[in-house]
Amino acid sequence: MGSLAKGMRDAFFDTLFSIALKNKDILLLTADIGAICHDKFRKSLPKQYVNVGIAEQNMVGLSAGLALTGKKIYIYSIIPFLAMRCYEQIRVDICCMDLPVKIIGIGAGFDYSTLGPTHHGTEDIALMRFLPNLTIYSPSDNLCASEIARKSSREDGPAYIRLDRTGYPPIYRDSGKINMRLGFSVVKGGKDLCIIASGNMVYTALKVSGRLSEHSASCGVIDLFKLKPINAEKLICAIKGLSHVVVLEEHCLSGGIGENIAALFLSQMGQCPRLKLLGIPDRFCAEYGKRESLRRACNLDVGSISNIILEWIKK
């Protein structure tokens, strides 16, 4: 997996900028949240870039109005200030109207670790997946983020895209391996069990898979980058024959992708594999520290996950 790569945010907006150069109907709106990758928009495409100030709810309403004029809008802010503060506006102004507004949330999971629970993006999937008409994406690396930027620019209707600031070693070397039609990719095959993960946790899942192989457990990894709608039929085919499946997420277990996948398996599979859901427990993580220390507090570090899975499959 090599050294650190460009962050998801930079990759996403670099690709979006190249698309916006050719499409004057693409506009980027921000709520006074700066990012170096936005400088290209501000300097080279000033008529396609709007900073509304610290007024996220107003930004959502403005995006809806602009979308009604035929523009394709991208709005951007930190996850709690966008997905949570603006929930009513997103529901009524964007989703009810089925408008082509792409909601870009930065700071997935514990990305803003040292800023505390007010800045953690740990409940957003639960909120957003209940909104009709809304597609949800969660890329696992910079190349996946770039592909989602391209796909979102071609899609009508609203979408929520949760990004990570951090650069991780790349999951993909070839964009052809990212199956945008399926919404997930099998990044590693396994004979005994499989970990379904999303976002930056895909990298963690691959490290856990390596640990498990030291204990003679063949563990596959699936990158689920399209969280809604999930291609249930194809996902079930991908895990068919396995006795154990783990869903790993840096998100609250309540309302997360694990609960969604569990419901899909129960409703559509004749014989379900044993299923283990690993995520953030039903509490706010008030510990102070870097991302890895918060993960350890929630048993989401590589060592804790590996031990939990090994104990589980031995039983």
Contents of the next structure:
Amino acid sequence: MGSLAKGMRDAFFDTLFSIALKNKDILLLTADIGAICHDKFRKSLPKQYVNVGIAEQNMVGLSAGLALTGKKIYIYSIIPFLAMRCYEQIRVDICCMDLPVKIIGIGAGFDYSTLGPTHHGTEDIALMRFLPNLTIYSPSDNLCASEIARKSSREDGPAYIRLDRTGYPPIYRDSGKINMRLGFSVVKGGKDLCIIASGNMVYTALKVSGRLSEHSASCGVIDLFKLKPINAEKLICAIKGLSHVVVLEEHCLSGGIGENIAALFLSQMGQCPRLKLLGIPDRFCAEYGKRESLRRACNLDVGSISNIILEWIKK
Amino acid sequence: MALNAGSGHIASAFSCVEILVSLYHGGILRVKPGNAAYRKRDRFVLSKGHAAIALYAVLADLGFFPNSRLDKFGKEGGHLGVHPELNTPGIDVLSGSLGHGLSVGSGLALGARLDNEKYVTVVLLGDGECQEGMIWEAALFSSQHNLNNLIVVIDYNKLSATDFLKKGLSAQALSKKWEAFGWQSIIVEGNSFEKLLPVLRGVHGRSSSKPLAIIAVTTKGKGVSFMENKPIWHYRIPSGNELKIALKEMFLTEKDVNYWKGDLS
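Let me have the form predicted together with its partner chain next, following on from the form predicted on its own.
Whole complex next, starting from this chain.
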């Protein structure tokens, strides 16, 4: 399991590095947030790597100026310092001008578990969803992150890409299963219900599905890795005939993909399946420990999720 | 334009007219009105985007777009808004939210450096705008990266939207602040072509490795006595007798504002 050691961040930037080697117009900007996978940019592509310093707002404006000269820019920092601190800069400088700047937020959900609420990336998707022109990706594993790196380098507009630092077991064995055009993949079929999950929660969803099968419930899992725009028509096709659908995310429930999908289903389906939205409740999480402990505090661990779903489908 | 649309920042525009005319009509900025997207052109960022009304007049006068566009400023079916956008020929950067322009300008200047292009980037900031923290993030970055192809002109008119900046920085103190951030800094009379042009002529091929800040000491509402140095005129359109006085002081007649179809009385 070599992929365990390397996380989706490494996979993303390794792929980006190989693309940047062949394209000098690709630049990586960081706001003094390091990553070992950035070292080769620093060493081998010094003209394509800029540490802007601890000045995230300037980094966003700077990336817009560089993009206006024909460059394709990747900017990198911890989610709250980018998606939240720089919201208006992202809105005006990147989205209003529709520039090829890819915003890479590190630390999805409770990834920075011990660093406290200042470092938790738990409201970013809600904020980014509101911005016109912006595409949003949230890869579920290393292969998926690689594919998104490749796809984003070919796309012209702005994008927000939400990454984990830490490594988890893979969801995909080969990239052929990752349908970039569709924006989601059915990673496991199910007859009774389905969990639509994003990011690292896809792995949790697969475990939950295993737990549910012990209780004779056949639960499918969909990896929704493109969060904006969502291919609603195809997603509705994928869950057709199921009576229960769960949306699972490591993000606050307000404004998350659960709300988004609920609105899509309600407005576009004649008859909606019953929906359960699982995410972080309306509070800051001041617990510490491993990511799993924080998830447990928010009922987002495999045991809690399985129990919630079992009780729900019995009703 | 402002009369016609009933909207616009006249006093902010009057404050920087001489700066804009010097840059464009004075031949400082190397631009091609017939080919606005010319790759090697000098870049201009109107960071105090609310003064766009003055920039539009300058760009139209040079032929970037027909004068007829000005008639539809701020109007339904028009292309020119109170703040500049990329769909207007000659506008390099969308602006309107204060504090952004120097960062974007730094990106343009860094892009030129990476591509070995000789063009310069000129950013026009308001003095009130210098209260925004992002300006100083960019000031620090651009001097650390020796972006000597980046020029800032500060429209130092000593007023912001609602108040005087007299409790803020003197021109000398502001100049020292830019120097402390690693910039070369010059103070100049900003409503005088004679004083501005010699300073601006030096922006290309500078020998200093530092970016350059030009603090242009100006008068907000310049040219109309009752608008000068009056915070209330930051966002106000004259009418009636005010308008008559304004036109007279600017040596204009009713005929000169020929696109205006309103009532002068």
